[in-house]
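A lone chain, given as structure tokens: the form predicted on its own.
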Amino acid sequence: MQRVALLGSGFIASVHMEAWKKIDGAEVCAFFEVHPDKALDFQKKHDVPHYDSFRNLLERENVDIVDICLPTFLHREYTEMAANAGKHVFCEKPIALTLDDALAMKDVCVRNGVYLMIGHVLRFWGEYVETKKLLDAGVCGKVRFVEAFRLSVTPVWSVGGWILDPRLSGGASLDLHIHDLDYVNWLLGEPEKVFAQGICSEKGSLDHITTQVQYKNGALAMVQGGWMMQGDFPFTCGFRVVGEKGVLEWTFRAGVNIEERGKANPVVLYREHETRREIQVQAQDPYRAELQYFLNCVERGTPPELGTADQAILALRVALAAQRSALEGSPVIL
């Protein structure tokens, strides 16, 4: 049985907690939270020991895995503490706010011989995974263009509004946009050039952005992301992949706070001289899938091949280049 320390008690920590409950071979033995009211609510709901000091938690609990669901600006600090204590680390995306912090996180885990996985959940999201498999099988031929998008209302769940402060979260152009930047990297390989344009919020955060990424294999991606939608606009995401022999398309609306993420819409394949084909993907919780995968890696002693530090660093590199491009008004060569 692998013992998990969960760091945080907010929205994504609650999603992870529910996922861990359904995973055999692991148990959340304690959680860390510095805000008393949040900690009390979380403890009442889940009946898990609470610590307001991560160091005390590590000293008093036998922990194998640390699951970091803290704000992005804290990722490096707590990854270093966990790795230096010899614990494997699963950390929510984005890996960090800066490349220096991201590289330090990778380095400390390597030096301590522990695994580091970043929660780029699209690599476990059914429709995204199925599309990757179909493209690898050649159903669309050589991929020439990918369009991906992710739109939501402004998040209001963060303590003190940290997620709306670009100094703490990177804004939507990092926190939200990075999902699809990582996905197009997964499909298309090594990015070469980035050009972006965006809109800033009243707080000066780049919270709606469209990024064009040119890849070394000649493919082009156009990625849009933002959380400036209004009213009860539902969380909306999707993609369109254009290949030499076919097109794959998927669009999904999942409720305001992705509470309907378990629903499944078909991926649609269009090929010349063929009737459109709807590909049904079995609904599953992608957060549970990614945590199960990491647990399997720990138990087998095999480093993760999905959500690796290098993949997360590349996604961060593209996201930061997009921010720079949007603010400067010119392309950025990677």
Ligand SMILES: NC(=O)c1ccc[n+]([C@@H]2O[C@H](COP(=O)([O-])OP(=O)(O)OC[C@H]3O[C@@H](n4cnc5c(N)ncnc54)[C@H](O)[C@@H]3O)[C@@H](O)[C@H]2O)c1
The other form holds:
Amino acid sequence: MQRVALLGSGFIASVHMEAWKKIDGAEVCAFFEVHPDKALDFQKKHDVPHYDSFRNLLERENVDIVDICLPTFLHREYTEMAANAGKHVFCEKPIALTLDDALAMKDVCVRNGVYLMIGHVLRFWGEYVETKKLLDAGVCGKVRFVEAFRLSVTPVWSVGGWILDPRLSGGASLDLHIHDLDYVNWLLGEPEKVFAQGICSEKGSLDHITTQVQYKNGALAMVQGGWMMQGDFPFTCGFRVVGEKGVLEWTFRAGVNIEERGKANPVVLYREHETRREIQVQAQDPYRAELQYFLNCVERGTPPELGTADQAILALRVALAAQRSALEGSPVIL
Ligand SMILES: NC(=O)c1ccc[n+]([C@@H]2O[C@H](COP(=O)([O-])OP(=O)(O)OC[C@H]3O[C@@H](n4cnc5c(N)ncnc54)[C@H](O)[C@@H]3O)[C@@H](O)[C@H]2O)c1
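Given the form predicted on its own above, I would also like to look at the protein as it appears in the form predicted in complex with the named molecule.
Full complex below, order starting with the chain above.
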């Protein structure tokens, strides 16, 4: 049984907690939370020992895996503490706010011989995974263009409002947009050039952005992301992949946040001289799938190949280049 320390008890920590409960071979043995009322609520709900100091948790509990669900500006600090204590680290995306921090996280895990995996959850999300498989199998031929998008209302529910401060979260152009930037990297390979245009919200945060990424193989991606939607606008994401022999398309609309992610909508394949084909993807909780995958890596002693530090660092490089491009008004060569 692998023992997991969960850091944070906010939105995504609750999603992880529910996922860990359904995973055989692992148990959350303790959680860390600095806000007393949040800690109390979480403890009541899940009946897991609470610590308000991660150092004390590490001293007193026998932990194998640390699952970091803290605000992004804390990812480096807690990864360093966990890795230096010899624990494997699963950390939510984005890996960090700066390349220096991200490289330091990779380095400390390598030095301590522990695994680091970043929660780039689209690599485990049914429709995104199925699409990657279909493209690898050649159903669309050579892929020339990918459009991907992710839109939501402003996430006012973050604890203390950290997510609305671009110095702590990077804004939507980093926090939200990075999901799709990582996905298009997964499909298209090595990015070469980035050109972006965006809009700042009242806080001066680039919270709606359109990023064009030119890949070394000649393909182009157009990625849109933002959390400036209003009212009841449902969480919306999707993609359109244009290949030389076919097109794959998928759109998803959930509740205000991702809690209704179970709602299914088929991926549709269009090819010349064929009627449209709907591909139903079996529903699975992608958060459970990514944690199960990391657990398997730890148990088998094989380093993760999905959500690696290098993939997360590449996605961060593209996101930071997009922010620079949008602010300077010119393309950025990677
Ligand atoms: N993969 C996904 O789909 C997804 C979705 C949402 C969030 N995230 C990522 O997960 C991370 C957490 O986001 P969230 O939405 O759960 O945020 P949240 O605000 O809901 O929760 C953050 C947690 O960190 C704690 N915290 C806040 N400030 C702290 C501090 N100074 N020291 C220690 N703990 C502190 C809070 O009490 C809370 O438990 C972020 O990196 C975010 O980008 C990923």
